[in-house]
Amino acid sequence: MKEILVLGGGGFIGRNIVSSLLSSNDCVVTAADIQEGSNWSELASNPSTKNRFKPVIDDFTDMQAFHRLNQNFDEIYMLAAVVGVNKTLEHPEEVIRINSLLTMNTLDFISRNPINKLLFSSSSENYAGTSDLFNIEIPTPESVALCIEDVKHPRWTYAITKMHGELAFFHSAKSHNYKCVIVRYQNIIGPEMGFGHAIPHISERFFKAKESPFKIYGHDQTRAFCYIDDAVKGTIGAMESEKSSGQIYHIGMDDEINMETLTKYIGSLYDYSGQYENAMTYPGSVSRRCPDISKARNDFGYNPEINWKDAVRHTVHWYKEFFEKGNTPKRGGFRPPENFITKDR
């Protein structure tokens, strides 16, 4: 059976990939992260998966964590990273430090422990600057030039670490004779996706803040939301495809909506009947984003099935239950864009 390492296997996308990989019987999966994934206990106790699931909790910004893995792998899903708009605005130096170390330590591990293939999870943030500065095609193909709008702005720290990772793994693959594929995620949503993103923030505000009128931050900005199940299928499809080596793929949905439409739809799920008003957005936030996913469709049959309304409804249902139980976010909860004005350099 294949030995697979999922770095970041406790995170939102990672733990869902781990679960999906283990649903087949052809692999042993090591899920590695700095904290336990919420489904790890279930996977470790399930008779059909417990003998093929290896959870590892460690800090992989420390090279010694890789040494403690003490084995070789056939495939690596390199998903580990610090994410979230708030994190980039509040602690940009940590985003740079952590994400860069994760990439460099993984590169060092591969140089000493040969693998067959690596998948690196990148981001649509890589071309966010290009989108606002130039008249790029939307839906946007993978061939778009990458751009950082302003290196002084903390918003771009995450994007630069993802560009660094793409370059690093592509060129390492040539030197160390392994296959490499990049997937750029495009607004992946779903239950328990964390609290540092738009939909959890809007949900938190509807349930807890009881705002009226309810502010629509960045009302005319657009996004295309993709449900986690579709993203997982696309990610594993990219890894397993014979055509994917040396390629970049957009993994997302190509149905573009604006934030006003999104906010009012979430409001309907909370039975909100008050007024709305347009408001500012987060510093550095891109105006439009919608991926062209035809390359993934053509190369390995990627075909997202869940429309944006169902994806949002499934996601909001989880957060609604979370807040109804009296829970509060441990980190990443909503902070209004106004709080970050002084950090817009």
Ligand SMILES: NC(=O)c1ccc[n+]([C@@H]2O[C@H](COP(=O)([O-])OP(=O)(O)OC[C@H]3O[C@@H](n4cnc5c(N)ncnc54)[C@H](O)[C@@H]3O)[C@@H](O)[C@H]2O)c1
Second form
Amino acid sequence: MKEILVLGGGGFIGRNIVSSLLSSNDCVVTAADIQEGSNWSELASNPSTKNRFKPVIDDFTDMQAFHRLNQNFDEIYMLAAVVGVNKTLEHPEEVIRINSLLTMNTLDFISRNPINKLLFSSSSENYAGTSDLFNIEIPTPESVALCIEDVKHPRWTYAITKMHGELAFFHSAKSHNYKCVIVRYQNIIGPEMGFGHAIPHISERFFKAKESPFKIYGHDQTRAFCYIDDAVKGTIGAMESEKSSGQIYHIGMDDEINMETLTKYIGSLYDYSGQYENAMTYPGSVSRRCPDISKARNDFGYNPEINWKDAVRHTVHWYKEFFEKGNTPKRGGFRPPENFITKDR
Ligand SMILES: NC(=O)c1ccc[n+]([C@@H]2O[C@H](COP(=O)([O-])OP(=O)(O)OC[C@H]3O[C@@H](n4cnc5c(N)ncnc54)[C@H](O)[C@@H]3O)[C@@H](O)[C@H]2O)c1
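Starting from the form predicted on its own, produce the coordinates for the form predicted in complex with the named molecule.
Every component of the complex follows; first up is the chain already shown.
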């Protein structure tokens, strides 16, 4: 049986990959994370998965955590990272420290424990600077140049750790003789996706704040939202494809919508009938984003099926129930862009 390690296997995308991998019977999956995934106890007790599921809670910025894994793997999905705009703007130094250490420790582990293939989760943030400074193609292909707009702005710390990871794994793969594939995720959404993203924020505001007029932050900015089930299929497809070694793939959806359309659609799901007002957005936030996903389509038949309205509706449904039950986010949660006007650092 194939031995698979999912680093960040307790997170939003990681835990869904773990479930999906275990749903076929041909692998043992170690899910490693600093925190438990919400599906872990079910996977650990379900008769069809419990003997093939190995949960590990540890801090993988500490190399000792890798030593404690104490085994060889055929494949590694490297998804562990500090994620989210708020964290990047508030603690850029921690984003650099943690994400770089996670990459460097994984490299060190692989150099001692040979693997067959690694998938690294990168981000559309890598070309956000290029997108705003230059007139790039939209939908954007993987061949786009990557760019940091302003080294002093905290926003770019996350992107630089993703660029670092891409280069680090590609070049280590050559010298340590394993296959490597990069996926650049593009606005993946779904139930329990965390609280540091646009859709949870907008949901929280409609539920709690009863704002009127309701501010639409960055009304003319565009994004393309991809449902988690499609992203999981794309990720596993990228790992399993014979063609993917040494390649980068955009995993997302190519249906570009603007924040005004998104906000008003979410408003309709909350039966909001008040006024709307356009407002500023988060500093450094990219004006347009929509991936070209044809390379993944051609190479391994990636075919996202869930349109943006269904994806948003399923996602908002989960958040609505969460707030209706009186829950509050443990971390993250909405902080208005006005709080993030950064001084020159
Ligand atoms: N969700 C998206 O749309 C999106 C977009 C671009 C890139 N990505 C990338 O995909 C990956 C998964 O993203 P996600 O949305 O599931 O985020 P997430 O925050 O839910 O998952 C990341 C996981 O990494 C874990 N982690 C952080 N520090 C760790 C440490 N020291 N040791 C062990 N685990 C640690 C976290 O606990 C978390 O469970 C990340 O690398 C992220 O940068 C996601």
